[in-house]
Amino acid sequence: MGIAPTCWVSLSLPAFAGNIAHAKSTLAGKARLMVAVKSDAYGHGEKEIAETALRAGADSLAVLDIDSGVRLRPHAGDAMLLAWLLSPSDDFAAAARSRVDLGISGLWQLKKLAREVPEGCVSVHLKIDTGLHRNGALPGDWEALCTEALRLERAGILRVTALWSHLSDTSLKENELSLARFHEAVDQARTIGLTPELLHIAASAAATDLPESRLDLVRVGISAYGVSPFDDRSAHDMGFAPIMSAHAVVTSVDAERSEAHIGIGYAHGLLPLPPETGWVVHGTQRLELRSVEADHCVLALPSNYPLDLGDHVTLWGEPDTGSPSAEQWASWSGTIGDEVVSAMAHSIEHRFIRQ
């Protein structure tokens, strides 16, 4: 019989479907809604997450990397996988082998592609910096990469599916910059000859706030797992539940000291805080922390708190108890709340809700 463990996640796959079903109709519209699961779908589990978004109406998803494809193909049935964190090293056969759509960005991805996939017909989405400078082509290499690219699907080595961009998000005025940015690189490779299905820019905020940016598809990151990607507005003024919730037992309870120890700390993934900085709940009595340690929490107890070894304490992500939300444990950690999800290691058990 093995050993209880000391600290889990909770992972409410229902809440995602509700998440998706809520992006689709708010988000997308009567754009085609991508789904991004890079980063083990934010620490949330790639495998069940992609399912989950797929059954509730995702069109889509988004990973970073050709391995992360590849592995998820057989959870995705027919639909589409984009990877556009490419390396030197990939392997571009292996992609065409499982159908991962290519962010292409450089001349020298498409020249390994038609390299390596001499007899394929791989679906690419060129990328164009429209100001994030994050791996799109600059405008002075658009035209050459466009001529190539329409070169190499004549000749049956790939198609452009999709041409596409990613916003800073910085502002408002920010974006809409960028949006026209993209639409006269769109021109320029329509003038060259290529005709892709498919234009999309649009995260979760540019949606959100810049309703014409959602073109023909809408990529929604860290909204649809219950997290804001806003610093003036939460997940719950967006209509989206948190998905992830962490939990610990009680280790130890010193009475004389009014102090308790959970079972969790940074070594499990848990983000440190300052010393005396947050709470934690148990049931929903608001527990101050006092520190987070590599293997646990230290907590304040209030005199004669009635507090048992065993008992069961929530950090963050389940607002019907008064916990904290992932959000302000991230506003305590001086970092974003996409952060304090991802980060919980992968030797924590994953408890999912599946009903």
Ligand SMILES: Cc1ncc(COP(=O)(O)O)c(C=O)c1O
Second form
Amino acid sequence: MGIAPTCWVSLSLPAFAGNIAHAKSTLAGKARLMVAVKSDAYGHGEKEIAETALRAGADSLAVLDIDSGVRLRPHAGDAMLLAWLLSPSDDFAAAARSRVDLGISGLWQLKKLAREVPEGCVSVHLKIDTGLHRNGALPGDWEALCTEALRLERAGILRVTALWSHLSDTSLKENELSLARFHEAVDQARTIGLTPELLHIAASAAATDLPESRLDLVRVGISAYGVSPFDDRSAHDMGFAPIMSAHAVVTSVDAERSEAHIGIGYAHGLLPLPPETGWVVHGTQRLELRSVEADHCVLALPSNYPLDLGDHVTLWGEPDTGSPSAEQWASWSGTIGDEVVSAMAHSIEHRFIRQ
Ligand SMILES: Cc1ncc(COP(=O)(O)O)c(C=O)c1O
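Switching forms now, from the form predicted on its own to the form predicted in complex with the named molecule, please provide the structure.
Everything in the complex follows now, all chains and molecules, and the chain you saw is the first one.
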């Protein structure tokens, strides 16, 4: 028998399936639903999450890099798998073999594709920058990108399946402006001769607040994991349940100093907090946090509080027990909820709840 771990994360696949169904009806509507499983599904475990997403009704998946797409193909059936973070050292032929769609934003990527997969017919999504200034063709380069893509399409090397962009989500007004710029870029591409089947631009926030941005497909990430993309609305307010929760056991109790240690710290991926910030939950009892250290946290105990070695404590992600949410932990830590879940170390045990 192995040594029992001092900390772990729980991941509820039924709750995730429920979130996918909810995203389909409330964020996608008539559009297709692409679920982002980037960065090991935000730390949740890409294989289990990809399979659950597709079983629960997602149409397609998004990853960052080709390697992740190749790894996930055996778990994704025939579903579209889009990779958008391409580097000059990537193996485009491997992407073609695993039918990974490529998010293309530069001429160098088209040249590399023609060189490495000349007989290919790879499916590509051409990306225009509409104001975010992150990984999209600049408007001045768009015509040349579309023209070269059309030439390669006619040569049988690729198929331009989609035109797309990503929004800054800094304000509704900014997103509306970017959407207008996107439509101009689409008109330009069609005039050049491209005939894409899909247009996509919205992620969680715009799909919620700007329904006309849903177009043919929405790419939903963090809200499907039960974490809000907004400052002013929780995932709970949006109808999404948390998937991941963080847990630890009591590893020492010092009654004289009215404090206890639990076996989780920032070396396990727990985001550190300023001293004397936040709380955790034992049963449904709140216990204040004194500090987050490398391999443990220090808890303050009320006098005569009955806490034993090996007792279970929930750090975040189980609001039903009164524990903080990932978003609450993020606000204490001065960051966003995405980081709280994604930062949890691969090396700690991931306990999947399967039904
Ligand atoms: C290009 C792109 N699309 C979609 C998403 C998903 O965004 P969200 O988590 O806000 O739904 C991301 C996340 O970073 C992204 O980079």
